[in-house]
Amino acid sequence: MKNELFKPQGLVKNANRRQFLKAGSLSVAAAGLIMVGCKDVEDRDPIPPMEGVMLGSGDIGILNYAYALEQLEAAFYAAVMQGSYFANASAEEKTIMGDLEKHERAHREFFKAALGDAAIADLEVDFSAIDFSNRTSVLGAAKTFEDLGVAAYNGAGQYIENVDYLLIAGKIVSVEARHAAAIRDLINPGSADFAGDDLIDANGLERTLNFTEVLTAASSFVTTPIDFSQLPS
């Protein structure tokens, strides 16, 4: 990746925003090739039915955690595509939102296929707090979801034991980070907000959030109860 993509002036150009996101989509495809050889996930016993969903333990629990977040993001962008904001958006923003919707849908389907019978059920979501006719509301929500996703993967990575899963998580979080940067640049074009102090510490490291912090934040939009008590801590 060229260094200029990480400078404010590199992101504000319309062509570069799309190029920035397009490069990230290659990570999704690459991750799929790796997961073909990881069939041990599908051999696990299915999670027993319960009220709500139980993520499970170990690597399976973490993959289900990621799957839950990808379900939320995919559902959000699907709703964006149906709203009047998207219908009236500029060609550039339609392209970017279309790319993000495709990526999040690919992430969701990737985890669903990889987990097999161990995958949690589809989550029920509630986006009534988001005005899908309003640009500020939609982009603000997108910023929340993308920043949350990056922090969630960063926080969970330390607990992943299987190196193949860790590699996949690294590929996906890089895509989520591209999404977050693109959305922030749409909100504040030409600013340094895409790598602001609210995300990056004095050591140049991205923030992390733990399982409780992430799922508490997500509970504002997910109505299905999620039991994550078996996740590592």
Contents of the next structure:
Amino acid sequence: MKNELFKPQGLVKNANRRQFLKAGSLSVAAAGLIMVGCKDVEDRDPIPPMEGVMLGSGDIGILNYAYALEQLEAAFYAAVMQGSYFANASAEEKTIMGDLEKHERAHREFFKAALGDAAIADLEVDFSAIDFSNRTSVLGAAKTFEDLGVAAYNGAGQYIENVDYLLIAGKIVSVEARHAAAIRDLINPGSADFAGDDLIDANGLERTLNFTEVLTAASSFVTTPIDFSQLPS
Amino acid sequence: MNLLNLLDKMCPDTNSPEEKEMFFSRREAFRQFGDMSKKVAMAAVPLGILSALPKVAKADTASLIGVLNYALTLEHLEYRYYQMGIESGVIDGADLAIFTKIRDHELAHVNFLDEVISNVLMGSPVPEPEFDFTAGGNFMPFDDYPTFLALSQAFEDTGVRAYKGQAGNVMENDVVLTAALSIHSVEARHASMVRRLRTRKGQDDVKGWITNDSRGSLPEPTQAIYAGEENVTHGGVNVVNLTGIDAGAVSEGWDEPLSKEAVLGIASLFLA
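Now that the form predicted alone has been shown, please provide the structure of the form predicted in complex with its partner chain.
Entire complex below, previous chain first.
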């Protein structure tokens, strides 16, 4: 088991160790992963190793990055539909949550099919911090996920090489933005929060987040270690 | 100003006649669109092969300026529309926070694009055109709030498609691409908000996202804004067949691009 962690393809293929360390490998077990690379690790009491995923490099890596985020979103809305918030929600909110569950599941399955053999494995999620019986908790988490998704796609676009993939990312990111605006309006109706100043700067540009920032935020909800060291930079 | 004058302003003088033909001929636009469909279908081949293909020709500065002037034209239209709407008093007081924010964003976009074109790319930004938001006397958006909201939705949904349609034309410039994406998602937030607001007021049954190619209760001339939105096949994958999710929901999950020709056809309705 530890051996598999020892030799993720990225570490073997990526001769540039400095670049690997710079880009980082992020997860709850990330520190452990790097430690495993140390010679004296055998002598230590190792953290029980977890099976991680390697996003890969180039456009494949970015599509896997998107796939990881869509897995997280789809798992979240699937859980929402099982909870008592949803069962007791207003008709409008039921429609919205039902739509978002379908959209994110469709995105997830699309990436899985498009990536084929290059797709990462299913991620393990941990939503213990979310109270699925509580409207404020569910909507707050939805806002986090949707805003994160938009910022992630906006930040990753510049690294996509293939114009067809860029267009597909563009087709999805605007729907994530539509979701985000709707969720924000449910939380604070009639206000300017749907496109709030916390996200949009004085030039009218929405924030972008880089791979590290996005996966750090996601790591609160994803237990599977995600190695993104080969993503473009 | 008529559409041809506008197009002349958007076409950099340095462009060759061939390039002008390529940009502005309807026939050519359709040919390009056809090529694009082929390319998208090609994405069904294994990813590794596709990503190994060489990139499309590098966008030069002149064509970047052309794309940004196109975006600037649309931002001028949006800004002027909201500014006039706010000044007219047609907007319900309860919704003023929403439309003031949207107006502020559109003004920021105008200023940002103007700045990038003139001081980064050293080009000439298009001046603000003269608009006729009645479209020749057909609409009274500044006297009738439902009409104001309907045209707002039309402009925002068009804006989302317009930016998306240009992503491939600016992708060689990381800064311009990222800025365009960062405007694109703001337009999508606006669109979602306005669509839901119309439904909340009982004027339509649209959701924040676009179902199939439905224009809802918008007037017939706006149908071009939604044409093609019913697409459920992406990268050669038919997502309805893949997932069993209904086509309406799948179509909602992906927004489609729109060509410059089609967008300008829509925008030209509102040019004086």
